[in-house]
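Below you'll find only one chain, the form predicted together with another copy of the chain, shown as structure tokens.
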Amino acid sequence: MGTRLSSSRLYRHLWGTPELAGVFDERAMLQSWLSILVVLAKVQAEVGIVPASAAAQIAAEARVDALDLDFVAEQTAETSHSALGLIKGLLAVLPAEAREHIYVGATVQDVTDTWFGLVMREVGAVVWRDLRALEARLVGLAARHRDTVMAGRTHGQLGAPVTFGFKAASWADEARRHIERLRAGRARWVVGQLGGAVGGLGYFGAHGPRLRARFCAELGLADPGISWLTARDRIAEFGTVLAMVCGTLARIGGEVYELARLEIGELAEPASPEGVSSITMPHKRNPERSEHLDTLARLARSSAGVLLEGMVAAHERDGRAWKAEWIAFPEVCQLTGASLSLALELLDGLEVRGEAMAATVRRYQRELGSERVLAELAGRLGKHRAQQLLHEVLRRDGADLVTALPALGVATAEEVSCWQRSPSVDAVAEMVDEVCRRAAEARAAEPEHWT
């Protein structure tokens, strides 16, 4: 049982997903490291650095299930070396012949950075899949509510009308850009690392570059061309893109959170039959998912900041920056996974209360019609004169334009009333269409899986 809530039995579901636990759980991580060592031995056997038989034995035996993890942990602490505990654990289970041929010539960071490459492949695929699923839902919402008129809000205040589809389209459009970022970044991220001591491949003599090429190929990773032990832009970029994804989801969550206020009531989180919002106020139905999206985004940003800082690494290897990534990188990945999964759940059952939206629109005609009245008057009086006049009229609190403007002789009561009742949302709906069109086009042209 861990000392971090994110690893706790009770609360870990809030900070990760079972799927990503399958990547980051200690056993999964160690198995992944072992698989990297298996591949290392295999390609070293190809060029004759280790015997083929030893490589085969390693492939057969280097399984996390075989290891005595308590011994590994104890040795890790005792040697204060990140990998030596694991190596000792392996030596204890490998056949004698294989023992001398495991982890040959590689440095710890070769394994962990290659693992980062694999992690980015796996996490990137999850994020790609979930972002596209999210986009699909958002595009669906946008299309479905293309004409569901509701109040626009700026600075927290009611403004001209939009439609709920317009909100959803804005989210979909943002999600689409994240999908593009993922596509463009993949080749930069899904790479391996092999370099030995200082990243110079010196251990392997003439075989070095070819060995790395084979190593990467075998793992399905691109060959980086040059060691990136202190070139951490890949990690910083991946982490930042994920933090941005969380930012978008927090924006969606924030909108639900605010519009689900009882006083507004235009959106509501899906009701869950077993869910209990409050133990002190039985009536409560808290927007827990929406709010948690914000929490996750805060933490994701924070971890991304650590990764950005880590770019300023020294020399050929720099534990200061690198070890900070050990914490921050898995963190941002899992927070993003949790965030996407939560957002999908939120959207799946999101209640869009068209009637409440319409009620707001009706109730606040003066506010929602304000832009149109200005536009119409501007056509008659000029923009600034119209503005000036309206400011003066409206400053007298509660001024009824339907009465006030005719009194000033600038419009009839019918006109004002009509302008206020029917501000245009045509352009808004056109924007929805455009976003949906672009999404459909992009989706058709791209693979379902992240490749």
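Please move on to the form predicted on its own, as the form predicted together with another copy of the chain is already shown.
No partners, no molecules, just the chain.
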């Protein structure tokens, strides 16, 4: 079992995905760091800073499998330097003639920030893929239930009629905005870092800017144009977008959680033959996926908050902000991956119980029809007078508009009854169509992969 519950064999499936665990696994991370050092030596050889033969030897030997990781860990602790243990481990396997040419003029932050750029590229691609898959499911749900009338609710109470398609279209539209944020942010986020001691590239002299550009290009990253050692807005923005994605998924989960209540029963999570909701209450079918989406979103917001704190950094390097990212950044990425995977699973088997929705509308048609009654009376009495009249009538215990309004001489019983039975959802259906149309148009114009 890992030292963190989120990495334990029993519970890690709740906090991440195997795909993203492969990105943040320690061996994978260290290999990525070594690969960054290989590229650094290669581009330095191109401008004569290190011998080409040394760069070739570094490329041949910089493999995590060749290192004694116990020695690397021991040296990291002993030197109290974040990268020196790794460098010492690499020196132990390099030929003598190559040892002086590894990690020349660079700092640990050059390596780790460049790794962040690579990770944002990988994680962003996963989030892009899964968000588009989620959007497709939501658009399909919206179209299928465009005319499935249900009770709209505000402040947890019955409001006026909507359709379930309208609810799903709202989710789809929000997912689309996240996709657009990912598309717009990629050029800002997927960048490298090579700044040296204080970001001025002083070690490399006149070669500095050209060296950084080649270094980034070789790794498939953009050249930032200027060192960003204490400019942490890229990391904060990426993490915040991920936390926002989790927030949307938690909103979806929250709807399912509430509407799956036994006394409402308008939605239900996919049934799992192996799932056990309660050991002592066998009748229960807990909305565990929906509930967990909220848990994941809370944790994602917490980690994103740490990344936002990192924007307040001092001078040209500040370990306080930067090292906190080493914990918070992988966390928000893993939590988002888990959230998307769980939300897709939830939507794939979501039970939409249109009959129960219709039954709620029939049972509470007097309450749900009050907006329509107000609209009709406003045309006769004026909006404010009609509103005051309805408030006065409905505050009386058990007041029935079908009898109360005719007694006041403002409408007939037949008119009031008709208004209450005829929910106005035409505009709702039109909005569903518009969301579906925009989504189809955007999806046709954008790449399947995050490029």
